[in-house]
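One chain comes next, on its own, written as structure tokens: the form predicted alone.
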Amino acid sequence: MQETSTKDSETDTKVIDEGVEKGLKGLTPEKIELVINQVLKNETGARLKLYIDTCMRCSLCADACSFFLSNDRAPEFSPAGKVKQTLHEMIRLKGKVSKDTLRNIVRIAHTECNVCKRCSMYCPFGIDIAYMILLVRRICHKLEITPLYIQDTVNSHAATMNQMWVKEDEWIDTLQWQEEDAREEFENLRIPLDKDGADIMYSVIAPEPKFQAGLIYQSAVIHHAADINWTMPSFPGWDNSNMAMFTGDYEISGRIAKAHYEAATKLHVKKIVMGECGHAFRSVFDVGNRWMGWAMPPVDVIHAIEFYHYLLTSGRIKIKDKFKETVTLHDPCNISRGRGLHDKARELVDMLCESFIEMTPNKEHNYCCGAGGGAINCGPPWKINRMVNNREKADQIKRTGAKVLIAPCHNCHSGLEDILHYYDQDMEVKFFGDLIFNAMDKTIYKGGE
């Protein structure tokens, strides 16, 4: 089996991903060409060709990129360097591409880009760096040449419609084990289920029933208190996670959307408040739709910033302590850049912290966390060049001195994590979330009161 370099002179490490090599393995060079060509023809049109044709080599890109800025500047860790490597040499070849070449291509794809579409923001022309990126990822998929482990979390989202092998009565009972504990402390607390007409559905990422619980635990005390006609599906559907989105398998990806809609539309709820994440809210927002044929969502759909920033400013939740470590707040990619709610964010520290340090660059011009885009879910096999490629980002961090990191999002909260631990930062990473279950007034809710 050949070894995948990674270019990364700090760690020399190989890597071999078995999902690709297997996939490789079973390619013909007829089949390659076929199928590039079959995805370049038949699945682009005129606005890949106008990024391709007005792309001037300009390098306004390149300072955009933590990776590239992480290794050194070199040049081919630039955005329009990572094209160049992926798309041009499909194009250039016209689909005559060697098993070496795709898995360089591979790697470059699915592990040195987060889709994070900072590099766009700087482009004069304003091309869609993590739309040509996303098109090598599909034509990845076609080819079946995916990393092993986030197309394993493909296959759970076909399976089941989450992305963690979640079985329909362990999802039930995790949400009946969490109204448990916390009636021990809020005797008239329910976990609504399936309740017709309700003001909202809550959803969440499937790593919640499966390793965090107590997260689900924190939401419900949340709605509790702020006394929120809410429920939340028994069925699938409940899982607003869509890696899916990120390897190019559009057809499962359209699935998972489809599924999510559904479970609001069967329960008639009026708005879908999601959880703390960042491509969850992307894939539902902005992607499932368009995917379905809307030009926006059937059903209202908001962020766990919108809904927390309503209930503090409408004092449906009190806070009775702020919180007194120095934080500082990371911006999720696809809720500030692709969202906006950067100033919200930040209005949410405010009433909830008493001593705030701003990251530089901060808002829609912050970093990636490096773990979005599907690079996380790659595995433990990347974990260490994902380390490398994310040296940018630990220093943005140290910079702060902050004792607590806020990561409004899933996958920013596993990738900080990762981060922290690596480069021996002493840092706590919690959600918005953790924050207001901690600095709420509970004695005023006891009973349900």
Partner chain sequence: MNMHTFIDFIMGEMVIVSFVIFIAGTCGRLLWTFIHINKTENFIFSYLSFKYSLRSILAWLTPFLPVSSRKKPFFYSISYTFHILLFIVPIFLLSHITLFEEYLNWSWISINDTSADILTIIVILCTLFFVTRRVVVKEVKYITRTSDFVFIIIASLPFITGFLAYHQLFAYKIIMIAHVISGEIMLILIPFTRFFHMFIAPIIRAYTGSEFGNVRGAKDW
Contents of the next structure:
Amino acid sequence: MQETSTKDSETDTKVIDEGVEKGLKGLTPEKIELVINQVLKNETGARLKLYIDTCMRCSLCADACSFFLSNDRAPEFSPAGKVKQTLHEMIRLKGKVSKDTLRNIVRIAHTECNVCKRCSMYCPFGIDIAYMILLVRRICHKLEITPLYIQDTVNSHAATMNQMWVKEDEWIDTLQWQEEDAREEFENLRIPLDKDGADIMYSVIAPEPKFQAGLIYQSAVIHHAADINWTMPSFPGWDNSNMAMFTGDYEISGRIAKAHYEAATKLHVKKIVMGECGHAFRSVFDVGNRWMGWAMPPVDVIHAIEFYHYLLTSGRIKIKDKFKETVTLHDPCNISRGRGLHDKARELVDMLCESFIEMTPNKEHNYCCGAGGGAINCGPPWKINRMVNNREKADQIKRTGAKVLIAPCHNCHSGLEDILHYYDQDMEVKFFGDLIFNAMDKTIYKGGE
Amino acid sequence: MNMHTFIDFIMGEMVIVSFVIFIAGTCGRLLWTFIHINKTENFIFSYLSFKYSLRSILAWLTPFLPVSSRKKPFFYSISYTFHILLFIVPIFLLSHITLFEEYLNWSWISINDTSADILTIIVILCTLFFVTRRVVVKEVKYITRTSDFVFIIIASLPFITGFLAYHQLFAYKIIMIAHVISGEIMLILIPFTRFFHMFIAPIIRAYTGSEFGNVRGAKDW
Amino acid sequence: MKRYLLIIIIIFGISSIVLSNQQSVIDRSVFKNPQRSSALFNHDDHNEKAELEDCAICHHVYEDKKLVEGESSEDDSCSSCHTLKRTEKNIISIRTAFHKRCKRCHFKVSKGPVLCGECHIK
Ligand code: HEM
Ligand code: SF4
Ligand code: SF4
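Switch over from the form predicted alone to the form predicted together with its partner chain, please.
Whole complex next, starting from this chain.
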């Protein structure tokens, strides 16, 4: 590992996060004890007890965790080791945890675990470590010691129902601006807002209108060319991202998911199609519905991969020129391990690209991009740690030797770009949307052809 | 109490008592577990799928199907062997069957003594491996507590004493009595310690398997 | 307790040597694939020590699963009734018959060997 030798190779445990420090200052031992015990007593049940009582402390889960592998198998980074330092500590001390320990706990729970659930597949019992880490984050949230940057996104969610402080007129303006631009290429193209009874409500995460409006342009073209009866809501609920889910602020998280589902029901759409994002998909498909009391989503929720797959196999979109360069594919946790879309993703790659090289391990067994689970949202103070903790992923990508990396998830996209840059790898990260937009035949689909 | 009455007791009434505690304790704790799930997290039942529970349990029972086991073939071979022998050796041991027949006039197929002897040595070696691993492998050492060693020792004692008794090494009578008692202690402890993992394993597996298979459309092995 | 046990062990050790010199063991030829050594047993010594007069205590006769009082069977081998396997007619296998015969009495009188290795010496 010549290239990485100049880089930091150890996680810095002394990082100062202003949000955490400020929160810690306001805490008293009584408050700490009270909050921890309240959560443990009132918000947990049989599951936690079974997990704790049954774990044989065999550490078979260790090899699953990319943090553990990236840190030269340091035991502090093994999944069971992280539970030992966080949740076990709280239980063992019956809530009487010191501020220094809490600082440690926040760091571990928020920046040293992606809640990717990979370890559940390596534990012979199937113990859900991610659940326990999320429980720790819940306690941190209630103690108000959540890292600053991710807490800011939650505040944005709470105030605006989107992650990026996008104002309502800003949102509508952006859509209309993209529509206008696209109409220079395709007359009649529309981004239909609030179209009652459309087949599909298309939703994106707030960073798209904020920083990557081009992606909205692309999907508008794809929808238009495929002749899809679609719409986007002009009102709050259009953002499908959900950072509160990762900070343990379940109340806000529930409000976000509810707004999203309500937008779909208000518009009487048949399906929600979500853009290429993984955590957002998890929050709508898996987590949000549960918070609202539905075992499964009340409206069909489709990830972009499934949608594109349908467009291409049904002939609504025709591919003119396949992508020439060799590509590799990163399976985002929340839609492979979280939704089993890895096979469809490979079929898509097949339809779009001439040459594909597998990254191993893959499919359900992929490693997290390292940015997921809210890790990237903890912001700049934690960035170098994130790079160090992500070495395994960088090595894995490097082994493929591909020039282009497809990552059908926003979080993964940003996280992978970060590590590629940090570990000096010359590789381009692309969405499926990018590839389709460039390869498609831009004539408009006529039914019955 | 003289020696004969004591031996008669531990090989007679005490065996029955142990089995009753084991069975009643197991049923009780399982029942309590389900009541607890129902009271605190009854949504779990709405996610349990028979098909995916079974799929997951069977996948994990198949040696070397799970990726986890293929990554650590040495460990899993030992663990599978240990767990299988833990049941096979005592249940199919001729001496145990003979005793059973004396008391309840009922018997079943047995393994011969020489094979049983070898299998017992294997079990003891497996437990030695587990102990060594807890001391040597750093990620295991990191999460190991004293109780983990006690736990392995309790599980291995019936085998160690059984081995010594069979070969009539050292003080035969004491060892024989220790063998009977350690077996009974283990049986009694199953419902009240982490030995209970044998009954909880399929429950957690079923839930994880259902969540992965039914909700998320993914494999969990 | 310890000393008591030690004495017993020594006594058994010595007696086992003495007894095996006399080759006083149970005839195990009926067993097809015996797993343990023949159990130690010297008929006359045992009965003398145990002060047994009535042969029918061991050499009993059963008919229709009922004990026939006043009759004994010392001229028959045990296995002529207690076959190797349990059957409709004989509900006690030869192995169990031997074990029960010895151990029941020994437990009752609190004397004599009751643990496997006390008879089946390695
Ligand atoms: C029949 C269902 C059972 C299942 C599914 C099961 C499963 C497991 C698993 C997954 C582990 C942790 C990893 C490993 O060492 O393989 C484990 C460890 C262990 N099990 Fe079991 N087990 C069962 C029964 C038993 C029984 C009946 C005993 C003994 C009474 C037992 C004793 C142990 C011991 C001593 C360990 C610890 C190994 C160590 O410390 O590393 N298990 N078992
Ligand atoms: S959930 Fe993922 S990141 Fe967290 S401990 Fe498990 S494998 Fe590691
Ligand atoms: S693999 Fe499972 S049982 Fe073993 S230490 Fe990890 S969580 Fe515990």
